[in-house]
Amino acid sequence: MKAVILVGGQGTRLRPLTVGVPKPMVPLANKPFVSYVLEHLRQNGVNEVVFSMGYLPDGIKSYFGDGSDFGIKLTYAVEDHPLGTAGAVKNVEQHIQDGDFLVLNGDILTDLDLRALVEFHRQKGASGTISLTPVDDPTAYGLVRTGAEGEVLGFLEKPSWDQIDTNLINAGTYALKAEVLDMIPAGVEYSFERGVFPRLVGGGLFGFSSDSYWMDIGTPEKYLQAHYDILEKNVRTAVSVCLNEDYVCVEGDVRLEAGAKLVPPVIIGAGSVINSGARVGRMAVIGPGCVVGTGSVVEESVIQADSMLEEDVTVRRSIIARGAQIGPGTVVTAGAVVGEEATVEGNNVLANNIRVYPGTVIKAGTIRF
């Protein structure tokens, strides 16, 4: 079975984390996000994957190479202008053989049983099967109305409130017959959500609902939530193995000074140093090569690689991107996001979802609430 992973989007809602890093490479519990998608495919018996890319493709290629380190044969296609979700798949048609194949949005964390999806698809003799998941607010998604046998009765991308009559949405994983490619015009922008699926209604399009874990990593809030879910093992990932029975995962050599505290669940990256009197957790992920200074507290937060928290820093429900530096006494809280290699000097208070762009310098004591 082959799969196409769509990773051409710009990830605008995840800025500033995606200013210099494409969304698939943004680290989730210290590994590029899309490596979870690959691992999930591999575990479900998929061994050939095509990455369909647009924005910042080089980092993805150089990290994953031909896929041999990940147990999957990988090929890449880069669009010079966005072709839309279906146009992107049409663009890699030469890699897809007859029969069925999978298409995956590249920004979804899930442990959906892909074998069960494909089995359902074949049993129905479907031309396309869309995985479905329930959400509270379908307006940001593709609403999918289904009948008693799972047949799709309507597909409505980004519905308005008055159009909502189900909580089931397109979960962004499809099993498709190769014939569906014939419905997609070549070389122009065309989408599954507004083109292929609405046209396929009544023509062998089915929905497969499941109660698997499902999360789209679209915003900083969801990025944090995905970390909490990995830390609490609400979703099955390779990280669950490292998080032992104590829910503490220490990746390689870490220096914990006397009096430093780890409060589970917690993940600490290799080569990090936790100074005396610092407390990390509960619900914290520290990247490799970080320093958490004396008396500092990190709670319900993500600190990416090579960041430095000086003394008495507090980070709560917030994200610090790679290589940032936070000065003494500064508080980063309530959904703040500090971009890569930004410097926030001492005695600042960053809160209220503030987003600090990469490389910014905030002088000591300039932001208070």
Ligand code: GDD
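These figures come from a predicted structure and were not determined experimentally. Positions refer to the first chain, counted from 1. Throughout, rigid core stands for the largest set of C-alpha atoms superposing within 1.5 Å between the two forms. What changes on going to the form predicted on its own:
- Relative to the superposed rigid core, residue 165 undergoes a CA displacement of at least 2 Å between the two forms.
- Fitting the two forms on the rigid core leaves the C-alpha of residue 94 displaced by under 2 angstroms between the two forms.
Hand over the structure of the form predicted on its own; the form predicted in complex with the ligand is what we had up.
Chain only, nothing else included.
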């Protein structure tokens, strides 16, 4: 079975991390996020994938190429204007019209059993099968009502508590028959959620419920949580092997100076330097080529590649993007995000979900939250 990965969105909720980087290429535990999606597909027996792209497609193409280095055959299609989830699949019809196929949203981290989904889809003779996952707060989502055999009975968009009779939501992975493509108009914006699936209710649409791990990484908060879940092995990924039993993953040559401390779980990228008196972890990911200065502390945070933290910097529950520089004595905390190549000079305090956009320079002592 072939698969289509939808990677056309601009990732606006994840800004400033996605200003110059397509969301699928934002690093998750030091690898492009969408590489986890490809690994998941390959592990489930899928070896042909079509990327349906829009925003900043070149970075994806140049990294993955024809897919041979990743054990998978890749094809690319770029939409010239937004086509929606279904329109984006219609746009790649020539590559998938010879049988059933999978569709995956490109911003979902999951270890869903795709083989079981496909088997369910075929046993039911379904036209379409939607993966479903339970959530704690159903009022924040559109709900999917199903019958005793898994048939989809209808949809309920962001209900009040007195309307709720299920906690199952669309988990963003679908198995579809090729005939579904005939329901999608070509060249216009059209969605599965509001266009195709409501029309299929009563006509062979099923829901496959699973309690597998599921996370939409579309916001900085969810992006951080996905890192925590990888670090704690709440989701099965290739990184789990590197973490081993001690939950410390050192990915290559790392200089750990005397008196520096790693507190598991932690991941340290190749070529990084952790200076004396620095403490990294728990729940921290340091990208390749980073420097963590003397006396600095990084915990519950992500520091992307080639970033510099000078002495006595504190980073807690925050994100520092690639190539940023953080000056001495600065505190970055409480959901702050510092964009690529930004410079935050010494003695600043960034907190309260502040967003620093790429290339910004914040002078010493300017911000004191």
